[in-house]
Amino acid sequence: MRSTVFSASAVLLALMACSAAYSPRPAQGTLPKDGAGIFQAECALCHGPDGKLGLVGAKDLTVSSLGRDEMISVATFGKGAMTGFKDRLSPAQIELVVDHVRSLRGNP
């Protein structure tokens, strides 16, 4: 029972921490004018610098076989436990992101 609990907790706690890269929209000119480094400061989190962790379920980015508007989708609404951007990035800044992510895994 014990270990249940700290178990969830750990879970709990690593939800936490990718949820807190969806705080409400920084102000203009903090973030990287790069996909590279947008994506550093908002996905690698969750989904590792080279888009391979996966913590609390986040997808391996680099075997991803989504197209590029399916990925601009999930960036900016979400899918399951990932929140959408739409909020805290521009459409233009999700495309760079997407872009980079394409790159990750060799085939953009």
Ligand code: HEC
Given for the second form:
Amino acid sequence: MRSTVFSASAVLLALMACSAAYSPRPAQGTLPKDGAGIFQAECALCHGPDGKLGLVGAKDLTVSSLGRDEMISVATFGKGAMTGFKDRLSPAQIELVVDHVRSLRGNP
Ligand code: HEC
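To complete the pair, please output the form predicted in complex with the ligand; the form predicted alone was given just before.
Entire complex below, previous chain first.
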């Protein structure tokens, strides 16, 4: 009896380990805690490490004229080819990354 309980929990643990390892998107908690780190992890793919890359029509963020609230809205809900990050980042993380984007312009 005791060994059944043991193997059942071993299977459960193995399943939990697998689902964590194969999750296509890391959990919010595994992301860097600062705006620059989140930007490199989540945004640099299309926008480039300095915000200027412009892949798949991504805007050059260093010349964006959007206000802070508008940037938060784009980052949260997406725009055009850019998907929103509301399921991926917490509101606080979105604010951090937007503040980093604004610092890229050299005119926050
Ligand atoms: C899959 C590629 C992709 C990723 C990843 C991506 N973006 Fe974008 N982003 C785009 C595209 C494409 C546009 C242009 C959308 C349009 O105007 O049609 C854009 C536009 C923007 C704009 C609006 C700029 C303007 O002046 O209109 C902001 C702000 C922005 N992105 C911030 C971010 C942030 C912050 C992240 C990371 C959390 C991010 N993006 C990740 C592709 C991406």
